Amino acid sequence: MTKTFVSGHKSPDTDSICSALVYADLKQQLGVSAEAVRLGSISKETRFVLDHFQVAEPRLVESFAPEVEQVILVDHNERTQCADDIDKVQIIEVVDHHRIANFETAAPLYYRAEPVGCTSTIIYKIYQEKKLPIPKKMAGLMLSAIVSDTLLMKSPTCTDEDKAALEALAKIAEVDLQDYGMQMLKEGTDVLDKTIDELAANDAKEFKMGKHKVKIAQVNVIDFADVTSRQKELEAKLQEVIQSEQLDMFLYVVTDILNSNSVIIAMGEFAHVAETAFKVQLENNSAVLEGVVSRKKQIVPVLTDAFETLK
């Protein structure tokens, strides 16, 4: 039987890793030879989740084509966020909760995209639709992904479907949602021992906005100073990435998960577009965005609109 990779995006977050693992389990129950793989390092938050539920991390790969002919994408659809050789394999499925951007395939495929807070919420629904049993460990992974993406239901991306999935999955996983969720999120905010390279790459995604190439990274903290105290060093690294990847802007987002605010650091030739998009004034390349926590709902659409209106 031909093997199929199930892969999340580059610089994987908890949803990207957990969705790959869980969807591979679901496909295996349906008789598909599926293997979850990853395209980057495991974060502290994700490591906490995998250790808690005693699940092995997906295998790290740099490319698809040497091993498989078919792949399933979860938690992303933009080719810039996928393996570099994605054009050499066939995408047979996509399960995602983000915008659809510059996506096309040569053959028909199963495409499932829903406006919910987390990819794992969609996968939970597919388990139900297929009447498949949800193993306790897989329930724990899905629950953790939803907690991560919705900041324990504080994010504006959180829907009633996410909340219903969390309630059901907490029972299967046998965890106290609030206690476990807060412990998990706090684990992910520990960034003090990260190198500048690791900090700059944290959950970094590349987007095409109009004619412009933009990278947005996001890190969760409980104290802005954990990152802003290293701003000069971080800016130097962001500038290095801008030059090496020919970016028009690198937007770095530092999110306070307790107070639901963010600080942005905007770098690059088109950094000023952030001022227009968010109606702020950058001081030392930085500004506070009150009530902004979601890259998917509160940052990417607003910034995309601002770039597309440039003359």
The other form holds:
Protein chains: 2
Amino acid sequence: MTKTFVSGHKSPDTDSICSALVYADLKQQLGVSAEAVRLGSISKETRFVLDHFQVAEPRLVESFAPEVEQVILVDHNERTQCADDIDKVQIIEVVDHHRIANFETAAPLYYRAEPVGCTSTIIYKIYQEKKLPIPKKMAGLMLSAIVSDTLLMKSPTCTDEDKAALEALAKIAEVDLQDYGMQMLKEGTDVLDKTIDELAANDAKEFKMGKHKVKIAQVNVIDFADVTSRQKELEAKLQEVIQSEQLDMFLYVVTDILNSNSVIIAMGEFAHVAETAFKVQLENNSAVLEGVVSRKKQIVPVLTDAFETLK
Amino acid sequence: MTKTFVSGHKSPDTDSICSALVYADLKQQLGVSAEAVRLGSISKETRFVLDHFQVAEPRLVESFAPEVEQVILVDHNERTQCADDIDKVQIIEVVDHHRIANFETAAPLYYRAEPVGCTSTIIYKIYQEKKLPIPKKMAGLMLSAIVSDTLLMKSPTCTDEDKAALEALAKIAEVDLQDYGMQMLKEGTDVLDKTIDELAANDAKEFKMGKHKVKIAQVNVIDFADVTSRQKELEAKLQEVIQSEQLDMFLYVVTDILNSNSVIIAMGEFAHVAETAFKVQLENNSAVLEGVVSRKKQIVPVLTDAFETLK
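Complement to the form predicted alone: the form predicted in complex with another copy of the chain:
Let's see the whole complex now, leading with the same chain.
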């Protein structure tokens, strides 16, 4: 049988890794020869999850076409976030919870996007709709992805459907949601031993906004100083990435998961667009965004608007 | 409560009209203030359906923004097939069974596409998933849309899911599928009293293929001569549309629904691309495509490939 890859985005976060593993399990239950793969290294938070539920990590690949003709994308759709050879394979399915952009197919496909907090919430619904059993380990992975994406339900992206899924999955996975969730999130905020390269690449995604190329990375902390103490070094690295990838802006978002605020560092020729977008003054390339924790809901749409209305 | 429009594509076919009506009913059951609208006149086939099940036609609108802020698109996603002011409103949902192209949103949305024969098949599944009752009239509309799009299950686009939906819906709508279906399809093949303008605009959709602008219209007949007898007159009209809409190609597809073949008439500067795409020789701007009945599955992908590989 022809194999199909199930892949999350580049610089994978917990949702991209877990949703790929879980959706591959779901497809296997339906008789599809599906293999979860990943396009980058595993974060500390995700490592904690995989160890906790004793699940092996997806295989690391750099491209799809040498091995498969068909892929399923989870947790992303924008070309710039896919493997570079995405145009050489057929995308037969997408399960995602983001905007749709820079995405085009020649043929019809199965596309399922919902404006919920996490891809795994949608996959949980698909298990239900298809009346498939949810293995305990898979429940654990989905729960972890939802905790990660919704910051344990504190993000404005968290919907009632995410909450309902979390409750149901906690029972199947047999974990205490609050205890486990907090422990997992804290694990992800341990950034002190990251190299500057790792820090700059943390959950970094590229977006087209108007005619502009923008990269946005995000890292969770429980103390801004864990990152801001290394700001000069980080800025030099961001500048390097801007040069090599010809970005118009690199927005670096440091999110305090306990107090639900973010500090941004905006670099590049169009860094000033962040000032218009978020109605702040950059000082030392940086500003505090009160109450902002969600890239998807509070950053990307606002910044896209600002870039699209640029004169 | 804010009103939301549910709209099918321009030059609406039976699926676009019926799916808009039915999905508006489904959303109303969920408490949403949804109104089905249409972007063009009702075909004879669709008129037969609405009369048979005694359902009023959706209201004709030319634009969305003067009345609503949010729309739901059914049976299409490509910007060129929407109301012209689509950029001024927010697309909050799409339910569709076509390729995804020329589609972009700033924010996450509910997008449900499946590679099945008809949008109404997906809507039927959504009723099931949400455990909502299907009113008899709505069952009749969905059944009619599926019969229309799959040519009573004879099109290669028809899947097992379409067949299962048809069977279930025939019971709820209390119709004999074969009798009703054939009667309905024949109603739609009555093209003799159409003006040339109406004939040229019949189920016409615009596509971007590579850098090119292509319009494809399709009409069902039980005798090719019903259209080919007026070919010269039709060609003059197509030429006029090519000029005014600056098309690179106008492909006119006449489909014999009894024998499952099509005659194409290819016009425009890039008409020759049809020869490469379908491996035929155009004679008198025309060629027979044996076994071809589906624009979506047998025409658009093949023609897109041919345009994209143009030197």
